Every structure is written in C-alpha cells, then in structure tokens.
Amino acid sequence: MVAVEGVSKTFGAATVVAEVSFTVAHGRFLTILGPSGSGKTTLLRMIAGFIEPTRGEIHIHGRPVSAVPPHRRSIGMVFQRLALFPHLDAWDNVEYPLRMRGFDAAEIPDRVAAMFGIVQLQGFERRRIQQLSGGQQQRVAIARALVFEPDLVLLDEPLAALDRKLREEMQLEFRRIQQELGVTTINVTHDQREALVMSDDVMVMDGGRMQQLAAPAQTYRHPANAFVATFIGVTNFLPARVASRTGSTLRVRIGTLETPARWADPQAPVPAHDAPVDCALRAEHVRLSPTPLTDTDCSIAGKVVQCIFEGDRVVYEVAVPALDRAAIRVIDRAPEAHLLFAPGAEVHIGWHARDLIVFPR
C-alpha cells in the first residue's frame, strides 16, 4: 500500500530525515516511534503531502505521489488537536469529507450512520463538539478520517493530550477499529506503550534515520542497537570489556564481575578480547532476592537505594559494589507476592545470560 524509497528532507543545512526506506502492506498498522526531533512527524507529513521530499519518492497504492496534492491522495488523518469543527455537531463533522468529495447525497446518511456504529457513538450524533468528552471527540475524529474509505490513515500523535487511563483505552479502541475495517494505518508517537500495543510493526527513528523496523515483540526483545534498547523500556546500561568469546557467545567483565552475555547481532563480528562494549539489561529481567540466587547465570550482592511503589509494580534502585557501585534498576511486577525491600536492605540481584545484551561501543 505504501512504499517510501530513499526519502530525505533538509531544511537549509539541517537534515531532518535521511535516506529512509520502508514499505507498509495493505491492512497493516505501522507505528513510527522516536523522541522529539527524530524526524518522525516530518516523515508523516511528507507521506500526507504537506511537505515535499528533498530526495526520494513515496508511492501509495503503487502510484508515485510527489506531484499529487494532499486532498487527492485518498488519505484520512487524525491530528493531535483533532481539528474538529466546533460550530458543527458530531454528525456534520463526520459528514463533511463526504460532501467535500462529492459523494452521492442519497448515500451519505447510511455511510455516516454506519461509521457512528463502528466507533460506538450511537446517540451522540447531534451533540456539539464541546458537549463531548475527550474520548468521544477522538471517536468523532476517527469516524471523520475513515468515513470516505481512504486507502491510508495517518495518525499524528492523536492521543498525546489525553490522560493516561483514557489514552490506554483509546489505544485499544483504535486497534479494534483498524482491525475491523482492515485499513492501512501509519501512526506517529513517542509513547513506547502505544507503539507496542497498537502496531503490527514498529519503526524506531533517531536523528532522522530509521534505527529498526520489526514486529513489536522483536523490537522489544531483540533491539538492533543501543539506542533502541535505551528508548524502549527501562534499561540498565553498563560499560564492559570482552573477557572471552566462543562464536557468538561471549563473557564480559563489568567492574569485578565476569559473566556470560548475548551478542546483539549474531551476523556481526564479535569484538576482540578486552575490547570496550556496552551491556544492556532490562529492569524487568533482573531478579531480586534476600539471599544468593541459584537459578540465574549470575548472583551479586547489593544494597537497595530507592524503592518506588507504582501500583502495578515496584521499581527498585540497587547499588552494586562489584559493578563499580553502578545503580541497577529492578522492576518487580508482582510486589504483592514478593518481599518489599526498604532502602538500606542488603539484597542479591541476578539475571540470565540471554538477557544481558552486548552492543559495540
């Protein structure tokens, strides 16, 4: 449905998007994830036609669209600020794109009514926009973007202004509607959870370049580089040196600890003995115990520095002398079944070799 081929965008001397290429198959949901300034919104606006690429080409449905204005690209958009018409009620907002595109007047009421059913807003058709809650306004914006059956839907951080609970509910609602209609969708966000929950594929961007494009589970479990590992999830980064290697299996030295680890890219050569590397260890992969651990690949002593209760989890910060007193973050997602360690408590932490991922420095 969408093919982006070597697309770049420069503003003066600044390169905002650099040589990005990817495809999106029909019916797939792609999220472009990255921090502010990574180029993700500029890329989305080029796909929409609001910005022209400096280099490269974008194809939609097999057709190059560089010379096609936005209103002729068969694209529905949902913006962060929604851009609903406040002087129109919900029905008229959804009806508007049909009238602008010259749909048969006799067909319009059935289309609009069906869309209100899909977004589950029956009974709210004649409400003014100001009379709707934030979530209901989101549903109106979704209905307006989808009612004319576009080839492609683009989402420009439409959930960013919502509170956490409503945002998480709307993530699931977006996904339900997208799967029900089978519409190809590209979403832009800096919210990691949103990207993992809503998407078939996640593209991580930084510095205007694509860092990784993979399924959510692959992106989370097998980050392509140190940036992806850092940006997604709570990750401990530890400077280390290669102690020994056997094929793609290696042992690293972190402070005074020598421990087995997993090389991030089995296709790339493993660094030589004593080469500096960086190790990534996700906080939820670290075990915490009052006694030495016997069922992990390593177990080292530490002291709890901080304990933060977050409702569904407890986040600990543990100082570990053997790791040059590095502060290791540990996430306990079942605190009601585990011991709660107060600051100052002597503990042991451990992890499995497969969870300590080594990246070149």
Second form
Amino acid sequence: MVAVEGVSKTFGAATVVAEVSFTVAHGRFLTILGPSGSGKTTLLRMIAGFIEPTRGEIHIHGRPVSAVPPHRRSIGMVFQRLALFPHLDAWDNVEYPLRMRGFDAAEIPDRVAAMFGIVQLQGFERRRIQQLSGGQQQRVAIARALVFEPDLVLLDEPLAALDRKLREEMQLEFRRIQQELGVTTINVTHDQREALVMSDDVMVMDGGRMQQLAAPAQTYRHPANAFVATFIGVTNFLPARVASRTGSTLRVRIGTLETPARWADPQAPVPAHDAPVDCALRAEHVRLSPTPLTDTDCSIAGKVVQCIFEGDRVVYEVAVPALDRAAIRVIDRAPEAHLLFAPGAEVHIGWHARDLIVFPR
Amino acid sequence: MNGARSKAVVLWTVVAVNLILLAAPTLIILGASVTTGNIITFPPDGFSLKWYGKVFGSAVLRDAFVRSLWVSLVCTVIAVPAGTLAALALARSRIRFAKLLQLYLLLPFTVPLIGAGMGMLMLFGELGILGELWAVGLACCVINLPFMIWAVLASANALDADLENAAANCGAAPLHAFCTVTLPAVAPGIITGALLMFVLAFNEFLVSLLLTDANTVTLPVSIYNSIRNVITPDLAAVSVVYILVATAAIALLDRWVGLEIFLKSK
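Same protein, different form: I have the form predicted on its own, so give me the form predicted in complex with its partner chain.
What follows is the entire complex, opening with the chain shown before.
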C-alpha cells in the first residue's frame, strides 16, 4: 500500500506539486492523468525517491520513505525513454536488479526465464537492446521493473513514444501482466484514453493540484470540476447564468436559451440567481437531427460549419445563433444510421438536462 | 549531357581528386621508403627493404621509438580518468557555468601550440620536472585533452538521462551504479578517446621539441633532428612505421567500438 500525505514540491518560487494526498491499496492500478506541466511526473519521481518532497511524507507499506534512498526502496520503474542498459543484452538487463538486490544466485536464472515468459519475449534473451523493436524494448523494461517482485511499480509514460496501434496493444498487455502478478502500480500519462482503459482509479492533476480521484467511469460521467470535464472527453464549454432553481431542479440561461441542467456537485451549495456558471456538454451527448427534436430536454436550430468523417464516428461543428453563435462540437457515433450533414446544412441539436453539467465559476 | 549525368560526373571528379590528395603523401612516402638509392626520390629507384633494416638497426631511432611509446602511455593513463570524469560532469550534472566550463576545457585548442609549449617549458622548469620523460606525456595530455572530452561527451550525450536512476531503481548504490552502468555505457567513447590520445601523443612534435633534451628525445623530434642534417630514405621508412601504428589504432577502434561513433556526435 502506498500513502501520499500532503506532499508538496517547490522549485524556487514555483510550486510544482501542491498538497497532494492519496492512497493506493495493495494490487490496485492508479493512473495520474494530467497535461504536461501538471506536476504528475514530479510526483512520481518523489515516490521513486529521485526528488525529495519540500513538504509532506510518502509511506510505502506503512513505512515513511523520506530518508530512504531510491536504491533501498522496493520500487520497479519503467522510464519514459525506458533507460535500458545499452551495454547489456536483454537477459542481463532483466538479471541486473536481481544481482544488485542480492538474490540467491541459484534461483536467478529461473526467475529471469520466468519473467521472459510473462512478457512473452522468449527467444530474444540474448539480443542486444538496439536489435530489439520498440515493443520488445518495452517488454524488457517491464520485465526489469517487475522481476524482483517490488512492492510498487511506477510507469513514467513509457508508452507515449509508441505508435497508436502498438500503444493500445501494450496498454492491455501491461494490464494483463499487472493483474497476473497483482502488483500495486502507479502510472503517469497525459493520454486520457490510456487512463480510462488501464486503471482501477484515475487521479486527475492540474497546476500541481489533485482535481479528482475516482474510478474511470466516475471521472468520465461525473467530473468533479470544469477542468476534469474539459480534459477527459470532447467537451463543449458554455458560459451561462443561473436562471432559476427549485429544489434539485436547476435552470440556466445560455445566450437566449433557457434550459434545465444538472448541478455538478449535489453536496455543494447551488449559486444564487443570475450567478455566472460554466456548463459542460459532452460532444457525444448532443443529438443532431434535420427536424426539431422532441425527445430531448431542448432543441435549437443551428448550421453545420464542419463535418469530419472518422469512420466509426462523425465529428461536427455546429454554429448555434441562440447560444451567442457558439460552435458546438457534436460526435455522432452511429453515422451509418444517419444522414451525413454537409457544411452549410440547417440542423437541430438537443440534449438531456442530465448531460448539461453546471460548475461554479 | 543531361542534369543527373553531369551532376554525377562533377561529384565523382571531386571525390576522386579528394581521394588522390588524401592518399598522395602516404603513397609517396611508402614508395620512397623502398628505394635502393641513397636519397629520397619518387618514383623510387628499384625496390629494397634495406632502409627498414637500417631503421630497426638504429639504436637512436629505436630508443626514441620506445620513449615515444612511454610518453603516449603516460598521456593516455592521465587523460582517460581526467577526460572521462570531466565529460560525464559536463553531460550529466546540472552545474552552474557549464558552458563556461566547457569553453575552459576546450581552451587548449585555441592557444597556439608554441605558446602552450613555452608556458609549459617555464612551468616545468620552475617545478624542476623539465627533462623528465613523464612530464612530456603530461604536456601531451594537457594540449590534447579536448579530444578525450569530446569523444566521451559524444557517448554520454547519447545516453538516457535516467540511466543512473534506472540503476538505483534496480537496487544499485550510487558508486556501484556508476561502475556497472555509467562507465560501461560510455565505454565506446572512452576507448575512442584513449586511442586518439595515444596516437596524438605518439605523433606530438612541437611541444615535445621544447620539452625534450638529448636524453629524452621522442621519435618525431628525433626525425626532425635527422632531417636538419640530410634527408635520407630511412626517414621515409620511419614515417611508414608511423602510418602503420596509426592504421593499427584505427583498426582496433573499428574492431572494438565501430567507427560510427565518429559520425554520430552531438
């Protein structure tokens, strides 16, 4: 188990990580998701021991580790550019941590061989690192990080450099290995898809602060704040004002449209009448039709500005005069069932009140 | 003539001229060294290896050769740790004034050799080590150290910045990580630099001329002294020996680390 308690890091006047606290239970897979500069890599390096926190403490298996140098922490890490040892072949790379950590020489060959089996790299043991493909190098790096059965594995965006197909393959592959070995893992990425696909929990970071920590589906469906809503998924952001509220029903005014909406955090107090708020509307929650919509909570007219056919979906941009001429992005996930709307086409868009999420400004 | 064809003709002409110019001195010396006559001529007068016999029989040249080897060895032994550590510091650590330091370390290139030689002549005289053979090796090391640093830098810059972190992660303590990961990873650069330093010291003339006396004369200085009297074909034979040493160094380099390292510096 890993517990991060009030950890901050400042470099001179700049605060890179601010007051971050969270725990990862044994065997869980946590992804720290954030844009570059959000402090996620700094946080990971503090856990690894390469950077010392300015404030706060990190516990691994119940023990505080501030005073423990990286080579005495039981942490395996897969680095961004892998950092495989160029002068050693694949086998010696995987064997290295076992020798350094004083494993019984008699059992080392079996452990290394078993690891090559787990990452499915049999037959490549004696290849030099430069002779391996990108995906094979990934597997060596994963094997090196896991072979000594560490308490914790850290992934520092190791998949970012791979092409998309291989990256998606390795995501599933690592998830399989992680579950097979039941090793606690913290992954860092800026790729929202990777975070949603691989993790038990997703922690969204921005500006050095933790924005939300929840299960992937929860972060997607119930973003805690405006940042999470924009960062995950394709989201339209509309400035609005509170029009009225009665009990749990909230109505907002966007441009000239007044429409029901959902208050993001039921626990937080709803703002006063006419208070400025932000509304988030996911592109795939917007319906598109040649005629006015009747089964949604609102329907307004617009004009298609752009239409991008992506095979499994069509992405539209629709200019809506009623919403201060805002360009609304719409994702149609079943294009074969619909017409394709060309730029210039007059359309109607609409959505359900539950999909229009209102955040305080 | 069409464009592609004329381009090829121009290109090949330039390449051919370059190759001839580069190889000509070597070929001429090689030819001159096997002459049967008593003066250096090209093309040679017949073929004989008598001048090689004379070179290998000459105690003066043989002693100078051994002294040159010793000087090169001293130079290399000092340059390898000094240059390697300096290069690693420049490449890996975030040090203040790194650029300035780099400039300072490359300073020996900008000072004319004769100036450096004079400086060392005075300094060594003051220290009372003038006339020592190892001091010549030290001098060769000082003036050529940038080559060592460059060679290791080329290797070190190509390394992943996280390499030592990865070693720490695997459980290696800092010194252990340095010995088992960092040093072997830059070994190609170290070997390259060491061979360069050896060959450069073996060939070094100007500074050695100032720092040696009759008892410590090195091979290049010894050849120079002979030229001042009369140019005989045995000097051509010595030059060929030189060329062979350099060729051997390059062959070793290619065998151990491959010549690509010269083509992919930062």
